[in-house]
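One chain is shown next in structure tokens, namely the form predicted alone.
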Amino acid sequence: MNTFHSKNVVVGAGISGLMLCESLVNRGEEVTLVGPVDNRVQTICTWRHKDKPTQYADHIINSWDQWEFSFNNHVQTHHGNEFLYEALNGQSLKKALELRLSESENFTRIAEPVDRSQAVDNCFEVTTKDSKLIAANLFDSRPPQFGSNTLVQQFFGIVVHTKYLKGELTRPKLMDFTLPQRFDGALAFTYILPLTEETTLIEATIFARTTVPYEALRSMAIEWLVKSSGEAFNEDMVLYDESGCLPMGDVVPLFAGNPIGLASGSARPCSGYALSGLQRQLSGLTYENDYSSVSCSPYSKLSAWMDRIFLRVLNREPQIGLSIFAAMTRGLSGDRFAGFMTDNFTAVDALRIITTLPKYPFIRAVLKNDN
């Protein structure tokens, strides 16, 4: 077994760690980063601001400065005066990050699994099968464990081609509420992102307290196809699939070190966006001496009380949340709502979304947040 030393070890080669390795780099530090190379395909959506620039230009599938909610009764659209709805191509993103990551002379690369991960002494210790690392600083961005009370947002999507839909889809479909609830304790929606001109991805989406079998969800995309192009489904439609599962509330890290990514908070509780989140704690990296800011929430307090009230109402009563969407969606504007989602937003902000919703699980939420 051969032995390296390293400042930083990073583990885990998704976003989260390429990123991070990066962000070390480009500040002049040696590191190394462990585990497979991570070639799923993977659709990142995100929020952006129409006047800052983006550092994912290459990546970017489709934007939009419109968007659109579903329910049974009526469709609410959005139009983004100030923000646009962005679409990336996560799988071509990671290859990027690799490329650029091993034309740096501080950069080392072990595409193995790590098989164990721990403190020791003053350092960190790594093993794979064939290597043991020596660190100072150790990041891990495997998954953590779901809190008690934390729900999950999982979902399975297909991507098809855009033929087998009926009408024009010129924007997406962020929730569509039109088939039946189906999962006991459970929120279910449809998503809708028409890619390409040629590709559609439909998604079909929980928010509950517990996973289901990802076939359930597979059937319920399945079924919003067939509903929309009025054809027998085949397998031939599909071009391919992705599927993930996010926490929506506390997180608990499994390893030792620093967690990144899903592992520290990235995620926006509310809503499961983890992009923006990861920016912000790299970003924090950029300006502090020490490495806290990666591991920390990186959402604001108004933001943390907010989604700890959304998420106790969600939580007692996940199907509510299809009344608190409709009302949300329909009180708010676009730049309003993307604000939100964004950790844009102001006090007053806040409170005119809570005039918005359902008013007595609210008030007990409060009043129980504040107990």
Ligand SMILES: Cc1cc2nc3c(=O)[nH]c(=O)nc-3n(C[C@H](O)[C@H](O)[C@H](O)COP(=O)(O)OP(=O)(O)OC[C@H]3O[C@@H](n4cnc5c(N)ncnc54)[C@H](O)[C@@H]3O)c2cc1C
Contents of the next structure:
Amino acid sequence: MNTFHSKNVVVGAGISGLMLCESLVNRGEEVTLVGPVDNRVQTICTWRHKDKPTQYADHIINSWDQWEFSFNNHVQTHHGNEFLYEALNGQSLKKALELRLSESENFTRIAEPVDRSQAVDNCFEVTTKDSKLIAANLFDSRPPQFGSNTLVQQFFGIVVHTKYLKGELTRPKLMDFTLPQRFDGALAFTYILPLTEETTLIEATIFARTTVPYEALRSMAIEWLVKSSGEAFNEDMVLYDESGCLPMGDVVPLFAGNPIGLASGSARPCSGYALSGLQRQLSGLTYENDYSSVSCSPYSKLSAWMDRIFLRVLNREPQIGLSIFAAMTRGLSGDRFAGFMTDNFTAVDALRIITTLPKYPFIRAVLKNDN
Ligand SMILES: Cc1cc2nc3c(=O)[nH]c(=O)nc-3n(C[C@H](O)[C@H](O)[C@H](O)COP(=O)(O)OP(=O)(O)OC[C@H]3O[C@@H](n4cnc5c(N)ncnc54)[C@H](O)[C@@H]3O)c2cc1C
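After the form predicted alone, can we look at the form predicted in complex with the named molecule?
Now the complete complex, all chains and molecules, led by this one.
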């Protein structure tokens, strides 16, 4: 077995592992990344302030200044004057990061899974099938355990040729509740992204206390497709698929060293959106020289408080989410909604959001003093 010494070892070659490696290499530090190449398809969406330049220009699939929500009896359209909703190709982003890093002489890549990692004296020891690494700093992005009260956001998306859909879809449908609810203790909706002129992503999603078989979510996405196309389904309609399960709430890191990415709470509890949290964590490292920033919650106290109350309500009765989202999306402008989702909001905005929400379940959640 080969033994290596490295100042920094990063475990997991997902987006957070790769982005952290790039931040460290840009600071002139030596880093070793351990983990299989991550080829998973990931369409990563996030709101971006129009005035803020993007660091992902090469990976943007599409962006929109409008988005909508479909409830049983109305469609709510949001217009973003300040914010865009943007879809990135996560797979090409990971590939580009791997390539850029491979060109740095401060970077070493071991594309094997980690078998074991532990703290030993003042350093860390990481073992794979063929190698042992001794590191001063260990950052680990392997998936965490979800906290006992944490809801899951589970999704399965199929990408189909746009020609199958009736009517032109020009903007994302962030939540479509027009299919019947079907899972106990879960809020189910469909998320539809008109990615390009040729391709559309149809993703069945649940906010739930426990996961369901992915096959059930795939069937739901197909049901939406059949309803929209009016045609019988056949497998040739599906170009590719993607799926995942994100935490909505606390996570428990499982490994030695500093957790990063999803394992350190980069996913926003109320939504599961993780990319902007990850950027904030890394900017703490870049601008403040603060290693611990990559393992701390990147969200403001105000949004943490709002999310906690919101999740208490949803946890008690996930299907109440339908009336909450209907009220919230009706009561907020597109920019205020995007501001809330990206944690760019003030206490006055928070009050405005609270006034849109159904009162009774929220009062009960505020008064509940456990957790
Ligand atoms: C399909 C999909 C769509 C998403 N869409 C959005 C979105 O629209 N907006 C948004 O903000 N966020 C989205 N997310 C969430 C988030 O942005 C991503 O998950 C992002 O990739 C952050 O991930 P991460 O690197 O922290 O963790 P992960 O992506 O979970 O990476 C963990 C890595 O650890 C590796 N690993 C596991 N076991 C081992 C081992 N034993 N040894 C070494 N390595 C190991 C895995 O191979 C993986 O590469 C999405 C996630 C998925 C999966």
